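A single chain, nothing else alongside it, follows as structure tokens in the form predicted in complex with a further copy of the same chain.
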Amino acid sequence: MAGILVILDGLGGRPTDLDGATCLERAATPVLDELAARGALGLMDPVAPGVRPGSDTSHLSIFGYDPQRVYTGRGAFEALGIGMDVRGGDICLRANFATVEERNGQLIVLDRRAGRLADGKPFADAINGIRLDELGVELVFRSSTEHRGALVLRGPGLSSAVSETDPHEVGVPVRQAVGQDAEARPTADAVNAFTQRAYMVLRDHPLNQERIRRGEPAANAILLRGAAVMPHLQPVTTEYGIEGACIAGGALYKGVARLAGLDVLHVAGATGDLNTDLRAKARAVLSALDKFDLVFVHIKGTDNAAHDGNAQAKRKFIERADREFFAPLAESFPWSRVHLCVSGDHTTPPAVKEHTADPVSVLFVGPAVQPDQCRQFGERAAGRGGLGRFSGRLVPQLLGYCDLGPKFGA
């Protein structure tokens, strides 16, 4: 028995979306409606009633983790979100390329964003060449958009209780990182050594020589802030003794799935945006069923349209998902041995263009699911659904229907 979880990002809507109904309610979704008729609906608060979730906290909660306990700050999950291989115990810091000048042995900040550097990637190799071996610390740096990036420190005994090096103003020195307690001192030493060495490799970098020749500020320093430790999560796959796969375009979702123990499958054309190849994703799910007990599929387009404030685009994307993803899936599913769960990770009303705290519709279908009287997949139907209202925990419920859950107690 295998479980498939499909998260349509930001699926949830409000009655103010489109003529008194949500985008999901207004969308023509014959396949999802047919699945609703065969299965049961409910309402999920991604984290808890009234909590406006981030994508990181909601996915942790959906996988069965308690974000109030394991969410250690956005630093760690931002590093996941830009595609870094972050592991439990790693210290993650948010990073800025900056422009500094040496004065009396101090690095004085001239520009906290290095003239809003367009792209830090060309510098990444040089930074990743820095060694902190004598401190017992490995490092990985990755640039993201413009002057931004993230630094991951890995090694025994590291701590997130270190202060920032970013002074948050110009004309003053780069700050020395300080440990908040004795245990954090080695981490502060690593941060300070990194800062010094990053300056040296960047100062002499040919691209900076070129920037100076062109009259641009050199991207010759890295300012660090927001240290956070990636929590040690017990992988779902270990806890349940299963094999799991993730099919997603966005880096954050792949990252959370990897922490949960899932294999991240590469699907050509799965882009994490409105143009993603949904038929390719459906084919990938069907072939993953041969090997995996749990397949997590993340589809991002719904949220992109909603963040753009485009209710019609959200409705149309839902219709395309029904046609190009759910239709081929439902046709070819080995229904006697598959449970399917469809939901969102939060509500994103196009009029708000942001995540809101409203509960999200959930659909479960498969041999073990008690059918209810709902005949349509949508918010108001979900309010009458046979599954009631609950917080997160879609993966444990799905695996439970598949008889894959460990027993708690005897």
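Following the display of the form predicted in complex with a further copy of the same chain, present the structure of the form predicted on its own.
Shown next is a single chain and nothing more.
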């Protein structure tokens, strides 16, 4: 038996999405509805009822970890997911290219994503040329997808107990990092020095001058958040004695998967945005079934559209996923030996443009799954489903249907 877990990022919605219904309920999804009729539905609280989850904490919970115990911050997952060399004592931070304007000695945020910068890699060499030698700190920066990246700070006595520089809103200054205790103040000084020097380097970068001439927002600042050291996790693959694979475009999801013991597969066209090649991801899943017991697939476009407040774009992306990803799988799966789980990592209503604490629809289908009475994959149907309402732990449940894993007790 093999288990396939598909996470549509930010899948969950509210009746405020589209005239009294969620984007998922309004979307035309004949394949997912057919799978729902063959399987069982439920509602999942990604971390716990009433907890508004981040993508990092929700994925830890989905994989069966207790984020209250093991979570150290998002930066570690971002750095690991990009493939950065992270060592003991390193401090990892999640990074955003942003657009700022200097006013009265302050950097005022105009766009937290620099117009959703398509590719930050051309700026990486200039950023890595920044020196913090007088502070006894080395730095390594790497760009990932779109406006995202990660920064690793290396040196003696560094601490992750520093606040973020990202204000999470526009029209306000970039925040000064603050150490939460005396030991963290040198790290905060390094973060603040990096922020100022990154602005000086990026402000005059030829590519930004060209962006300004084209009327595009300059990627002239780096916002940092999620300072973390690397957590120590028991790999799921070790606990269950299996081989696992990850298919994703975003660094965070690759990072969590790597810590869980999964191999990250490169899929051309898996970009982690609305233009990702969903058919290529489907082909990669089918190919992976020949080698792996667990295949984790992350699809980001639903969340991108929701964060932009575009309900129609979210609905259309769900429909495209149904046609281009789920249809090829449903037609080609060896269903006698495959169990499929489809869900989201959190709810992102377009009207809110941010994660909320609402539960997310879950679908399990496969030979060991007892079908319920639901015939549509959506929030209201899932509320009536046979799986009920539960918190996280999708991977352990999926592997349980596959009769994989250790027995608890005698």
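Take the two forms, superpose them, and find the largest set of C-alpha atoms that agree within 1.5 Å; that set is the rigid core. Given the structure is predicted, the values throughout are model-derived calculations rather than measurements. Numbering follows the first chain given and starts at 1.
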Looking at the domain motion between these two forms, are residue 102 and residue 66 in one rigid part, yes or no? no
Please report the angle, in degrees, through which the smaller rigid segment swings against the bigger one between these two forms. 48
Using a rigid core fit, what is the CA shift at residue 152 between these two forms, in angstrom? 4.6
